[in-house]
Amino acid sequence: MSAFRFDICRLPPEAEALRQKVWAFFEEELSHMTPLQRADSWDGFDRDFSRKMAAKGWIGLTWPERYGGHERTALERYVVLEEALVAGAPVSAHWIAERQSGPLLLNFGSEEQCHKILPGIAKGELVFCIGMSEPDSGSDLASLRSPAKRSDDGWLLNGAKVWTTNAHEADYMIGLFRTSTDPDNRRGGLSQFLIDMKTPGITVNPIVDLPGREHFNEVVFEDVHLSHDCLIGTEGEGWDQVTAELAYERSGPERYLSSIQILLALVDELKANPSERGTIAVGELMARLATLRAMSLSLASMLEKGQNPSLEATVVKDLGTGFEQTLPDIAQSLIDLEPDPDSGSDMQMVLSFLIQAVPSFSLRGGTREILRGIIARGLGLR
Amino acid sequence: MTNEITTLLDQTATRLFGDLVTGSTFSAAEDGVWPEQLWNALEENGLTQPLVSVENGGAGATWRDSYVIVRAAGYFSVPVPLPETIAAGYLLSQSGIQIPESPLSLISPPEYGFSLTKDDQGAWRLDGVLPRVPWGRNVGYVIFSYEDMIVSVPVEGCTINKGSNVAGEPRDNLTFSNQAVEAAPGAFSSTQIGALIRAAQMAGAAERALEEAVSYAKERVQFGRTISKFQAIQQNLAVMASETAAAGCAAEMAFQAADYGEAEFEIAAAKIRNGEAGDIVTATAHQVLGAIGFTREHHLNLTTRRIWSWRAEFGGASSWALKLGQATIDRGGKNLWSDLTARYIDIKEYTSE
């Protein structure tokens, strides 16, 4: 009967365990931060956090314990996730690196990749960027063209990449080059490549995103020299490689709770200047919200059972980042203030962040349109 | 969702309707037919009663369980108050009443127009009209809540105004005159029941309309290729399949909650996010499917008219709205999120095989 599979599911007690711990530890830890602070979400970099979340084994959670993982489960990791971007911990010098870049070495990488690369994620040191999008290709990655050239002694690297989030800060990149052409077969001919970005002929140049921060990047490489242990997986199988990597970026809460600061203080405005229209507003809302955190927990439970639920996680996360998306909307529309960034209001201050930021949340990691055409493709429409 | 009651009533459910309910079914029941043969088969393999204890007569399933069922109720348009009949066994169930044997119908309180009195023996005693009872010329009684207890009324005797949803389910007018009622403590709210029936209802009708949209796009040729090649056309299906995909995950939610009891947030989110959904596949579908859509003669509508009419029972949007709103509100934003995560602790056991 139903074009999709989501098990609504309960989380088991060692999780919620664990919850109560990282609770405590936010609490804690990030006391001094504002609203306006947490609302940078999981754009919020601070290597010291990531440390001391490392320390507490918050961090490769599920990996194997050889390669500095904790082997717990993937809803115990789910449960520090969810709170992380509650809470507006700064988490991003791990973020992408913990979600996206250990597990594709786990899947892909070479054991002696492994055991250079994951002990220093899961201790919070190194830090990822992921070098996918080329000025010319965007949500057709295929088309991308920066070339990576076998050479004597390994691989030579020229072309571009751009909108790399945190490549100004990054110890490494995974980045995505055209090892050959072939006309026939577009997705054919690309391959990964686990970067140092301290290699000569890498260059960052930072890009100023719309609320004004220095995020994403462009990075250029000109003749930069790799050796051959720099490949991860197969040569020309990158486009299955980074399709798999690209189901853990969408499966995660993060996809819709990165506006939920505005939410907890439209709350708070609408309890001091009750209004009929707000109140039915928030109760809409928190349908959403719930709906959304029950479908969500599913893609977890789903992982932890070894299964691959990527077109539930595109479901997720075209309707979540449509939800994050929509709350400083809904929220200005509500509530009679300006959104002003110096107003010493945190309402009006995350108000002028969030409305800033959010035309990005259903661009990063696949657009909405591409997203849709992949649930359409689960339909049999294409 | 995967274990083996559940599997076994999912399986009965859509075996007996795909028999069962078919065109002809409909047109006799919108000429007032009751469909006998179908209720009796519903009956005879334990479908209506499927919450009710084993000595007691029932299938003794959880409400986790049940939810194939009345969803596929939804999905099947079925044209039995079967729905009502496990909602309204359940209230019985729980207040000690002896659940008749018949098909049972369930209203919201009644705000006005009815009384409800104990006489000299200490009997109760209704006066007074129930408003738009669904299949209330049908149904033997029609059970609500009122106050702190679960009133049970029989049917016999009263007089009948017959009124209809937009769907053509029968919603009748009962006006009683001195009729003895049962009555006992319950803790469950009727319009709560109701709209978490209503919503598992609607999420089994929002699947209907997303396969009914997509295989119909998959056949149509226009401008010389069936018009799921077209990209406006795939976008909207693929939200029209995220929100049915929501639709069924708020209304299993609630359905998962009632087993733990109180479940009012759950039952308020589900019953507002099928609204929210049924907008939107109502409206996709229809435009999907063209003029052909917007007949009598082609079946989508049996649907999608179901879907506007079970929007409005037991709680429109709004109203479910403004409550769970209110209760977000008077907690504050410091409490939202521990309040929502506290919710779904697994006070029995982690039920995820």
Given for the second form:
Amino acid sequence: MSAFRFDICRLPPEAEALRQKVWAFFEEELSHMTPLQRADSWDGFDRDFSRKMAAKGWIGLTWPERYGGHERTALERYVVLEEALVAGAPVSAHWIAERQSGPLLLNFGSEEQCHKILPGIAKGELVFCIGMSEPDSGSDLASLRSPAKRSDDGWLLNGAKVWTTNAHEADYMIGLFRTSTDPDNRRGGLSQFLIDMKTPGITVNPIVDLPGREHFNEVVFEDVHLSHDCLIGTEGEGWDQVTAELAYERSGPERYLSSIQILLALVDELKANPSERGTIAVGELMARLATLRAMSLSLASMLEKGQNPSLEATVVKDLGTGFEQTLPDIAQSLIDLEPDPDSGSDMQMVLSFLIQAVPSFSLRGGTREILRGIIARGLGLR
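Same protein, different state: after the form predicted in complex with the partner chain, show the form predicted on its own.
Next comes a single chain, given without company.
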């Protein structure tokens, strides 16, 4: 019996009806954006745009109404995400909060935490960042050392987090810290906290990536005091919480659509200058894209049924990252254009940006080595 479940999923009529409304909204709202801006979609930060999406009811789409949600299906949410990425919408201001921080609180947070936080996310008003990786740990989350110590009136946090997207803009962080140490169980003793980023003792230092963006950060904690009610769920259960959270992070269409703008530009270019080689290459790319989409839709269907597709999401993330990373090289091999980040054509600038950006795609959400180790365990090979 296969360790993986990828059942064919077809979108229901209500999801396809929603697609038309979403497409029309993006067509109007994003008409001013350049191809280069669209290529930076899920790192494009625009609080006003996130509020506009929220006003349409497209953030917190699946959440309970009592928390500001709209109680629609995971498949309808999938359509919104898919259209946003293809359109190149600047979704970064709500992306992390809606994708994983909100669902984490729904699953493990207290009623007080849910009522305090979720309505603000659903309105597009709260920006979240994720504090997992540490300077000496990378994707090996079990090796985290940043301590959270109990105090008389709460917790005292120290240490550092790294590669923390949007920490410089965030209102809150979901942070993973070590609350106890057991040498025989590295995954034990980890706990998650809801951290107001304005709390004294937090310092955010930018990390500039290859294209020159500063959305990554190092976040340093020096005797940061939190109240008892900032603990998410039960002390020591952080590992299980993070595992569930990463399933949300790895299961969406962003795991194969991050480079979609170069594919769209390539198709337009080859339509104007067709060749047999180009036709074959685009056909192969579209076949891979269709397969990844079918697999990703299957994950959305599993989430809709209340299942945890953590293993399947790992497979899609690994395969999707490989697809995203090959697109700029294939485009450059088919079109005789040199990348030019400043003064070239739209395609030259998009190509230049993505050539610099795609190496990071196999780091975010778990490195390729970590993902393949998870897959190997799922297959019983480790």
